[in-house]
Amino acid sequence: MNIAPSATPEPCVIVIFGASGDLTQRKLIPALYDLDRQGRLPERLCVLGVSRTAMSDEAFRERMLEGVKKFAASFDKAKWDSFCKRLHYHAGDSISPEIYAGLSKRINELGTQHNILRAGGMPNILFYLSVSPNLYEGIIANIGQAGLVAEGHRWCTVNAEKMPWQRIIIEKPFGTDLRTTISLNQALGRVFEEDATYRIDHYLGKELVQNILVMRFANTFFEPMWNRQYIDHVQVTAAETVGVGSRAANFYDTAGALRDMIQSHLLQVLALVAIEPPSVFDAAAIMREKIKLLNCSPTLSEQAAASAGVFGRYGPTASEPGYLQETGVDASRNTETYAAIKLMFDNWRWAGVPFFLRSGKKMAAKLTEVVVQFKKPPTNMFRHFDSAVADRPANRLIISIAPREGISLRIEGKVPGSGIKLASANLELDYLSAFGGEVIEAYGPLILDAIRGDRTLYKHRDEVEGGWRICEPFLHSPALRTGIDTYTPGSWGPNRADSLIAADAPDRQWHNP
């Protein structure tokens, strides 16, 4: 059953498990503070941090203040003095069932203190799992066993508007492969309905990612060309200049570039580029189209995946270690810091059009973008005027997501003067310059959507499982896993990635600005 989201966010208690960790201090609380500073949070909303570290409410607020000063868009002491009264803390080990009686009591006490209790004496509750993924299933089971989720309340027809809701936000990774993802989804389904489950991908909170759908479907001229007849190929890139550093032992060495970036973030960006037009702009319609698209991608064998992908690993420099020299790295895992894959979709719109996805550490530039490469005109009527005219580049649309937000369209034009001389020029749209507004941390709007009950920018379980089905052959391909190329830090990755994109068309190249 699809529940329409609220027009305005409702009062609730946000319960953050793992509240003493890095994500809460760097992202979650600064994002909530920015929303409060802009007057976008419900007036009667509070946050309850839960973690094993012993801490008072005041100590928790002081720790969060450090994060807000450093990571919020701007800091206003008067606004902080007001906002910090919303922050509370409860010490306890979230995987221990024994703490949940006290946690339930504390939630209801805060509901009374902030005047947000609803029918049955419970407030609305938004659970946020900001913990290690191996703790997810245990915490979810404990929440259910403690009676913190009122099963079936969304179908109550008597005084339904007074019934409290309970929702849960899950951080990626959603499993480490298809099997563990199915297990996690089953654990969620035993406690929460699917429409109360919010699998967060902060990439989908970025303005330009959301703007992909607006660009495609609010402008008449894009859609007639958005198909195999006019588009040669599509590239989705997420490149970082930093290495793995201290994350190696705790996370990255068991994940790698494909799990960390492509299976999660880049497949979602690709889906928005490639889906069919949804009937309406709402969560159910968009999710249906994304699921349909992912189901159109053939499941490759591990042997076929080896010829449709490239793995790389950054090497050392005179002053910095290579990946294998990073603290905590186990060389036997053969973890990649760069991955590039080629995907195809067997549907009417995209048959024969390759989609190339790549992501890497210690690359030449920090860059997240989508490149839509159009086909060249079927004939070149200007080839007789100038030898330089004979092989002009095709039109190209670039959607820049980070670090700048903008759209660029490369077109061909005549150079002023006598004779026919062609040159390329870019039509540029800088998003903030054109439309104004304030840059908001992606987590803020996504949390607000969860409070409103809007899952448009969240993932359905079938999307996540479909993504793993596509990526698993690459993950488990022996040829890819043992044939990892070393690339120079500050480059655009291993040379074989150039061969991957050019395999079927020698003039295809990565966009490396």
Ligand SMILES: NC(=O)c1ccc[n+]([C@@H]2O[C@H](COP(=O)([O-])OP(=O)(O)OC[C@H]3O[C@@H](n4cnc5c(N)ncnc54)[C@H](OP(=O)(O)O)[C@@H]3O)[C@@H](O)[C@H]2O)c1
Second form
Amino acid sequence: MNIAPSATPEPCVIVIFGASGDLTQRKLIPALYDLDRQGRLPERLCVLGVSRTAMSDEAFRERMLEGVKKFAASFDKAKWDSFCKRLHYHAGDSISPEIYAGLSKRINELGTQHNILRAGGMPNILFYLSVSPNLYEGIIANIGQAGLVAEGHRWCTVNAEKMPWQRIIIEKPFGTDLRTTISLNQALGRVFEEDATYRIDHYLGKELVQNILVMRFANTFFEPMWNRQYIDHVQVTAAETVGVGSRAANFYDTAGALRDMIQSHLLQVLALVAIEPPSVFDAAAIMREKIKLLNCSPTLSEQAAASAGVFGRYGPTASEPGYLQETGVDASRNTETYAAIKLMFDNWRWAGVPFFLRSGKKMAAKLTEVVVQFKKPPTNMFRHFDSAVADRPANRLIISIAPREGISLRIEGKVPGSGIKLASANLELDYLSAFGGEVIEAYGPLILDAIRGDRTLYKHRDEVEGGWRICEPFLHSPALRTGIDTYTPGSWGPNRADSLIAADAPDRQWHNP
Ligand SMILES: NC(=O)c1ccc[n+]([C@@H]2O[C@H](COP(=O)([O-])OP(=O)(O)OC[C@H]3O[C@@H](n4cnc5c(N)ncnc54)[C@H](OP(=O)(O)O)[C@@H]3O)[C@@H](O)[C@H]2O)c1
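To test you: the structure above is the form predicted on its own. What is the structure of the form predicted in complex with the named molecule?
After this comes the whole thing, all chains and molecules, with the earlier chain placed first.
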């Protein structure tokens, strides 16, 4: 059953597991503070942070204040003074079932204190799992056993809107491969309905990612060309200039670029570029199309994956360590800091069109972008001119997601003056200067969507499982895992990635600005 999202966010208690951690302090609380500052949070809403560190509400607020001052879009002392009254803290080990009676009591007390109890004496609850992924299944089971998920609004036929709801937001990673993802999804399914489950991908909260669908389907002229007849290939790149540093030990060395970026974020961006038109802009219709698309990508053998992928690892410089010298790296894991893969989709629209995805650390520039490369015109009426006129590049559309948000279309034009001379020029749309508005940290609007019951920008379990099905052959290919190239920090990755993109058409090249 799909519950229609409410237009305005409803009162609720947000229970954050992992409240003393980095994500809560750096992203979640600053995002909630910004929403409150903008008057976008419901008046009756509070946050209950849960982690093991002993802290009073006051100490928790002090800690969050540091994060808000540093990471919120702007800081206003008076706004903070009113916002911080919404913040509360409960110390406890959330994998231990014993704490849940106390937690449940605290949630209901806060429901009373903030006047958010609904029928049955429970408030709406939004759980947020911001803890290490190995704790997810235990916490979910404990929430279920404690009777904190009543799903009253589902079975109630009269006044269902007055019954409390319970929803859960889960941070990535959702599993480390297909098997662990299925296990996590089963654990979730035993306690929460799928439509109460919000698998967050902060990439989907980015304006320009959402703009992909608007651009494709609110305009007339992209869609007729958006297919194998006119598009040569598509590139999706997420590059960072920084290395892994201290994150190697606790996280990155067991993840790598393919898991950390391609499987989780870039496949989602690709899906928005490639899906069929949903009948309406809503969660169910968009998820359905994304799942259909992912199902069209053939499952590769590990051997086929080896020739459709390239892994790399940044080397040392005179002043900085290479990946293998970073603290906590175990060389025998063969973790990649760069991955490039080629995917195909066997459907009417995309048959024969390759999609190239790449992501790396310590690259030449920090950027996230989609490049849609069109085919050259079917005949070249300038062929008898010299090569500077005759050999012109194809049109290219670049959707820049970060750090700049904009769209650029490369077209060919005649250089003014006598004679025929051609050159490329870009039609540029700078998103913020065209439409105005404030850049909002992706987390805020996503949390607000969860409070409204809108899953449009969240992932369905079939999408996550579909993503792993596609990526696993690359992850497990012995040839890729043991054949990792070293690349120079500050470059665009291993040279073999250039051969990957040019393998079927020599003039295909990565867009390396
Ligand atoms: N940080 C980011 O930018 C980022 C970005 C994307 C996704 N994520 C994901 O978000 C999650 C949290 O990341 P993080 O960086 O915030 O991690 P973190 O800094 O290590 O925080 C983890 C939190 O979990 C708490 N915790 C550990 N064991 C617990 C237990 N048994 N019961 C209750 N609380 C417990 C810790 O506090 P105590 O020691 O006080 O219990 C701490 O507050 C991870 O899944 C991560 O993959 C993080």
